[in-house]
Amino acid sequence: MTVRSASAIDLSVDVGPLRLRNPVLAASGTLGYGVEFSEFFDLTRLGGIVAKGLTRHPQRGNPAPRLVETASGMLNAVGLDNAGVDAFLAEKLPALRRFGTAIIANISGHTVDEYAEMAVLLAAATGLAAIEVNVSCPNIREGGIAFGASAERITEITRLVRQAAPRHPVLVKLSPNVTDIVAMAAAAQEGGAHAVCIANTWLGMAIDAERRRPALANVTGGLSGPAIKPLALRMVWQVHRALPELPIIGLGGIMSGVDAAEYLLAGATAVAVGTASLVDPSAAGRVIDGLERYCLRHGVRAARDLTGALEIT
């Protein structure tokens, strides 16, 4: 019986149009920009970088503290500081370039008219591979009720994004903090978009009983980590069940190949890895190498052959 070398897999996979190396990503805002990140371990082996999430002009982001752990988890309230999309294109992109992996802008927009313009300034650069659009973000025209908690206004927003940037391919990142994600998705997919991330963070709040306060300065944040796998899972599960044909990029609580390969078995296409960089720099590496070791095992030739195979009976 003649064994084969993990070199022998095929770690490449499509996410509709955008072709990765192997299906792990470097989930958006536990990278920093990637650049921060390549002393600890080699970039050029992910799938792709996520870059931290860009809003049209620079912004500060939420008063500290900002983040706070969890059982099995983490809570941020970062407020999506960051430099700005001029800032990225000018200095950050540049950066990133030498590593030859695929490179995603996240962008966020508290109007409509905000995603639109930032894909047009996007879609102009040179050496990005997609894009995707975050809709958890507020609507400041609406109350500040988040536009993914609308399946109109995510159909809205990826069908001006995929106009704006038409060469470019998009992925919406789903919030999970709604009623039916499967709606939610197919509101993405009737706006044009290529994959759908899912998910974002569940909303959250931690309490330092001892001062009577909360733990986080903005009272409420994002929950991340080991804690929401489940959730996320039962998510990408049921999305794939009911549209097949929709690719997903399945994150959170991600921290090892078998989680990996968890997430790939519920349907997803690719996987992103996020709060465990926080814990663990070269995280992401880990866990190329234990989906590497994990198909090995398993006799799986492609990793590509893992999406959807969960067997129910």
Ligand SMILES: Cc1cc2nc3c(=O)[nH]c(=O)nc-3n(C[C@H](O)[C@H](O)[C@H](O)COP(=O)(O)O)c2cc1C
The other form holds:
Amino acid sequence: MTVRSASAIDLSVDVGPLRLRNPVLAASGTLGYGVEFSEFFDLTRLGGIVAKGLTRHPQRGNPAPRLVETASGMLNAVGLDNAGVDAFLAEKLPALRRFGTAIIANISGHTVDEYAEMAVLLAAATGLAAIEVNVSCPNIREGGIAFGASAERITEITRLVRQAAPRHPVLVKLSPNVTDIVAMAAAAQEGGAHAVCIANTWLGMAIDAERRRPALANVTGGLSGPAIKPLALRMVWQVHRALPELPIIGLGGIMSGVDAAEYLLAGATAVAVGTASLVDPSAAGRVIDGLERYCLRHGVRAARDLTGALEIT
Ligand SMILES: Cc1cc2nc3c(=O)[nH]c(=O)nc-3n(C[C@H](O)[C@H](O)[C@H](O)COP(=O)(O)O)c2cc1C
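Now show me the form predicted together with the named molecule, since the one above was the form predicted on its own.
Full complex below, order starting with the chain above.
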């Protein structure tokens, strides 16, 4: 058997109209705006960077404590602490552009109209590869999870963003805090989504029993990390089986290349690394290397061939 070099593997994927040099993205909110991490990790290696979640205007987020470690995961209630769309366009995007990787903005509206307003502003910018529509933040009082639990709202918001940014790929980040994830993915598809991201964090809470107090000032937060991988993986598989034409970006607890391969086998076209980057800023690089080694080990020539290749007999 001839041993092929790692470079023989074609890692490029097409998430609908969005072409990525490899299927590994940095998940929103876990690598800041990207630039902050550039001294720890070569950002040019990434398939893409989904920047920290943006709102129309700057937002301070929730009071501390906002992060707490849990068994095989963490809870966060950051509450979309961010600089707002205008500052992103003026300061962050120009700095990110020089890394030559796909830059994806992640937007959250407090109202349906705010999504469209942000999409218009972003669509006019140079160098933005796609827009990720967050209808799923569990840590803000208005919008967020409430939009993500309504199929009608998902369709409406997706349609508005598509109209506001007709030349950009639109990815819809779904909430896992729903009974029927397939119905929510179908709602995004109906609104014209080019892909769905499955998923955001699971609503949870942690208690400090000694102090009889919640561990987070916000009381509840979003659970992420390896603890949620089986849950998110199941949702990716369900959506891919029901809606095979709809590209999926899978995420939740990816720590290694094999974890990424699991998501691709379940039906994802690309994946994103979140919490792992908080533990080790170069985690996404390890995931890319590990996925390449997985492909080599299994004689897979192109990462895209893994999508939906799960064998169930
Ligand atoms: C500290 C923190 C901040 C986050 N901020 C955002 C955000 O601004 N927008 C968003 O869509 N998702 C946000 N997320 C969710 C992640 O992008 C991801 O969907 C989730 O953490 C699951 O992936 P993981 O288990 O790999 O972390 C955040 C997650 C964490 C841990």
